[in-house]
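One chain follows as structure tokens, the form predicted on its own.
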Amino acid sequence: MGAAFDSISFKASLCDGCGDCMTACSTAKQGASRISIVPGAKAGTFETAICRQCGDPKCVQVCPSGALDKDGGNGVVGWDASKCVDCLLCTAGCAYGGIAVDETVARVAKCDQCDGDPACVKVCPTGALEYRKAGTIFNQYGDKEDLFVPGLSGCQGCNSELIMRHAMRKIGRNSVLATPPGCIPGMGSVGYNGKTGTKVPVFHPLLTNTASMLAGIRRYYDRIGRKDIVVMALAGDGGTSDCGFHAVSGAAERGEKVLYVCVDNEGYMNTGMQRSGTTPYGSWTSTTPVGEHMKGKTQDAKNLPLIMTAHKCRYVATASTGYMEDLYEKLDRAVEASFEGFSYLHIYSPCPTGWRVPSSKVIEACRMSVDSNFNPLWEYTNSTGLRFTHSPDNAYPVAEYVKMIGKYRHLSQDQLAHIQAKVDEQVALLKLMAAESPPPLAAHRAPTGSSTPVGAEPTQSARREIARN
């Protein structure tokens, strides 16, 4: 397997122009800016000119004094002052204009990404430019091993899919896992004949019953010592927001300690796209079907994460595959989380077939949910609050998100107009929250023993054990 790179990411839409970034880039370099920000080709708009860290660079095959090379290690096109002899030719190789001249000294001036933390980045008051460190999680698991079986029947572009396997090869083998009826499962996560696709302990209980059970499996284990087993579920919108939410619901309430994951494809999609508690308003579904008497679905979906906030869990957030380095840091601190209270993490997940988008777009949709403040990124936790992981600021508008979804396409400009209301709804009460102090201490934790009857502190030797899983 090849290795992959962390890279500078630019989003032109967000761009003010403001040039802080070539600003902050000179000074860290003390000389020209390794960046440029240049008019875009309709009016008020703005590009970057930026080394691209290209695979195959140009810039390398025409240097004739071998002053440049591509890191193998961290996939940054390096120039080694050395051995230039200033033809700059590398300038004209580049298509990018990614390498500039400092005419102060007649010399090269390229970005080398600040040793993985670009002064570009940390000034950007708008979001436009963002470090992305997916490279890292590929190289760090990407050998790891992947624990379902390859050949599950997900449909074509699957998220669902990539998030069960990119979840368990981040929590690992020492875990007990619950999937109730839904996509997962029926992929063939539990199968037939005693044959299971996963390569952990995992059970099937009913839809209505899977926190309840994973309560039971926490305090055997806790009876028997094992403190190291992250006991978890990996459950659909349905089993979690609608017929199983009295279980998840009680679950948190008594602290029970367990990793709860909803996997929100908003809709019961391995049975006929059917719609669910976090339909969004609007969606087209197979019960809230689009024409002349109805026009999607009429009631606003439920607001799921921020309902279990009121529940106190030890730890609440929202993920998305959009934001993979998001979504891999939540992980660790759900898990952590788990061994002192409930946790919980909702990921959603578009559906390629319930939601009519091509699978090519799958990602691409995570992203503009997220960046449209339709699922904003945040997470909660009962001693510190309620934090934004991803600014709210400068969001696209959610029409923007709504017409590469296909059941949102028979959407009026009335309807819409009641998405956007409701999504800064959302947001605004998402910041008033983020802005309100966290609650006393004495709150925070019920008295000892007062949830599961044997405790499970988690002990820095398990905790390590988890850590070499």
Second form
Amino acid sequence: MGAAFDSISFKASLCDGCGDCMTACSTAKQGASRISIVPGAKAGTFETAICRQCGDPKCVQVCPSGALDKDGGNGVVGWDASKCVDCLLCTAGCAYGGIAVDETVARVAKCDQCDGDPACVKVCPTGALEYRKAGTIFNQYGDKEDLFVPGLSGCQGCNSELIMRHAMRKIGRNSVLATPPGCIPGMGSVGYNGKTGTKVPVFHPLLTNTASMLAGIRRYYDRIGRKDIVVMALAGDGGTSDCGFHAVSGAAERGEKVLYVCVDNEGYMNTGMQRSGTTPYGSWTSTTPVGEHMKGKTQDAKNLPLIMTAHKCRYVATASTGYMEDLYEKLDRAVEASFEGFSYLHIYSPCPTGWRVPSSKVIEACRMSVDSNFNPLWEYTNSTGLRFTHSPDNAYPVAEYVKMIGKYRHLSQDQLAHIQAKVDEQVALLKLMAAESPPPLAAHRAPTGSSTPVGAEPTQSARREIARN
Amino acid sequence: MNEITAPTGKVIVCDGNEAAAWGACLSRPDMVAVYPITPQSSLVEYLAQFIADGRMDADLMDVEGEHTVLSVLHGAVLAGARTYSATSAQGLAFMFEPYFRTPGLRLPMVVSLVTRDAVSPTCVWGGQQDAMTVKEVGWIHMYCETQQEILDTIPIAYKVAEHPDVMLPVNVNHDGNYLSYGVARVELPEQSVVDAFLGEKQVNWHACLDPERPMAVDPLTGGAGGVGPSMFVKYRKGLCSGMQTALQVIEDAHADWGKRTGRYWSPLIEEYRMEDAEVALVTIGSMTGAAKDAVDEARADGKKVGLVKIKTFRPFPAARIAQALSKVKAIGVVDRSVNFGWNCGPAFQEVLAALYAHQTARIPMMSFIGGLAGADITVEHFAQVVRRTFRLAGGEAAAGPVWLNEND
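Alternate state requested, the form predicted in complex with its partner chain (shown: the form predicted on its own):
Zooming out: every chain and molecule, the one shown earlier first.
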């Protein structure tokens, strides 16, 4: 398996040309900025000139002195000042304007990504610059065992399969997995006729009782002192927001120590694309069809993750495969929290079949749903409140998002305006919650007798009471 | 009838719900999940108090409804726990989805059904309509006559449920109001006696969720082609076989319990004064006491009448019942519930079928329905049943069902 690298990404549509990145870079490096914001092809737009840390760098090829070399560890094309003969050939060789010349010292100025904490990204006020750590995920988890068998019968481009495989690869074998009726068992995770599709203990709860069964398992494992097992669900939105909601709500109220992952594809996709409680307003589904008298769903979606914050869960977060680093970080926190109380992770999952999205556009749809604030990314804990993990500012209009999705093909201007208004309303509410949230605690200490992973609390006996949060 | 023996344990005075709670407590379940419903509520309260007092070492799960009660217990059993719960009527109805699933997964557990008539018309009083409605689901159903029998039957039920050749859930049923609130002398067996009777708890590896031994529990089974349908049939046949095996296991467990405690309860059916009986009554549950008194009175008048009490209703001890009733001239079956669509009580229909399956002679039978909605079935009601059954034996045509409390 080859190595993958983290990189600085630039989203031209969010750049307003303020130049703060350049200032930050030159301050950090005490010299010329390694990044340049330059006018774009159209008036009022901007592009960036920055080192792409190319896989097959032209600058290295043209360097006559061996001063430039790609680091196999972090992927940064590094510059060795002691070897450089200041010929500046590299600046001509780079097609991206990625190597600047520092006029004050007449030497090259080359982006080194600030050792993984780029100054330019930190100051970008619009979110146009982003430090993507997907390379780290690939390097850390790429060769970890896939806990589902190859050949699950998901639809082509299925985002839920992506979520399942990534989540279980991250969480590992020491887990008990519930996959209630829906796409996830439908594609063979629990298996058919005695053959299983999952390598960890997996069960097929009823559509209605996933959280309850998990609670029973965890309570008994706690009772017998098996505190290192992640007891978790990969459930669909129907079984979570609709007929399974009493179980989710009850388990959350009681502070049951389970990880509940809701894979939200906004409908009952396994059974023929019917509406669910999380199907957004205006969506075509087979039970909210488009005809002369009806133009898709007439109600707004239930905001399930927000409802879960009202349960004072130990952890609640939204995530998307469009932002995999964020998802991985949240999985870590969600797993940790699941040993202390109810942990709820809501992952948006565009369904190419049910939403009428080409398979190749699924990840783009994930990105756009986040970047348009249709599905903002945030997390909540009962001690620190709510915080965004992706800036909700400078969002695309929702129209940009829905136009790539077939289930919204019929939308009228009125419907579109309604959706935009609801998105704005939702973001405003989240911002209010974020603003009123206390700052994160310096340290979190688990209460006495809590069910922390094995090794963390070696002397604690089995816990009998669930802490009310 | 059981004699009152010299007590080997402590004697208390309690109602049927407390007796059930003691039965559960002595069986040492790991997990108890509850949601209160009339007339089961005080049972839940006793359990909660036992746990609060440290008398009972179990995890108490106060959950948001009966659907979750049974669901959390499913999870717990799959993780290796011994579990207990109790419910009634609407609670059982709300529990139905996981209830249906329990025997199919072969999960051994014991749940007390404090029987009650089911709405509508709205009614919170005793009756057996709830239990009779779910008799085909695959749970073992046992009905108790007295508070002592409730207590004793619960450990027996665990022994049956957890038997490797059975592996089925058991409902230990006692009549709402009559037994749930009726107070009687009850002997508590020593904990050591129950511990020795039940033995070490085993993990049910046939279906278990443990990362040490990963398995898929309840994969999709069936569908057209391949091994699907035959595999589904295999599971169904296994469940049927477990049920039939349970008949013997129930007898053995009762015998073992009798040896240890001196209380020999009739495991499948109890025959009362049947030796030379010309007519027989068939009863279930708490009504049996009044019925036995009526039989005694009739005997005192020289009428040869006997009684068969059904304790185990599922699996139905058809051969034993047919044998017990083989020599009588008429049978009156008294139910506390209704078999809609057959215009009789459920037990009547079952006995009818048992006799057809195991006898060639046709014995006249009549259905009596009483005790609905907590109504009393008195000795006088049973005397009426005896009179009508003798008339049946004398050649009068059967006319039923007779609604015993119709004019009360």
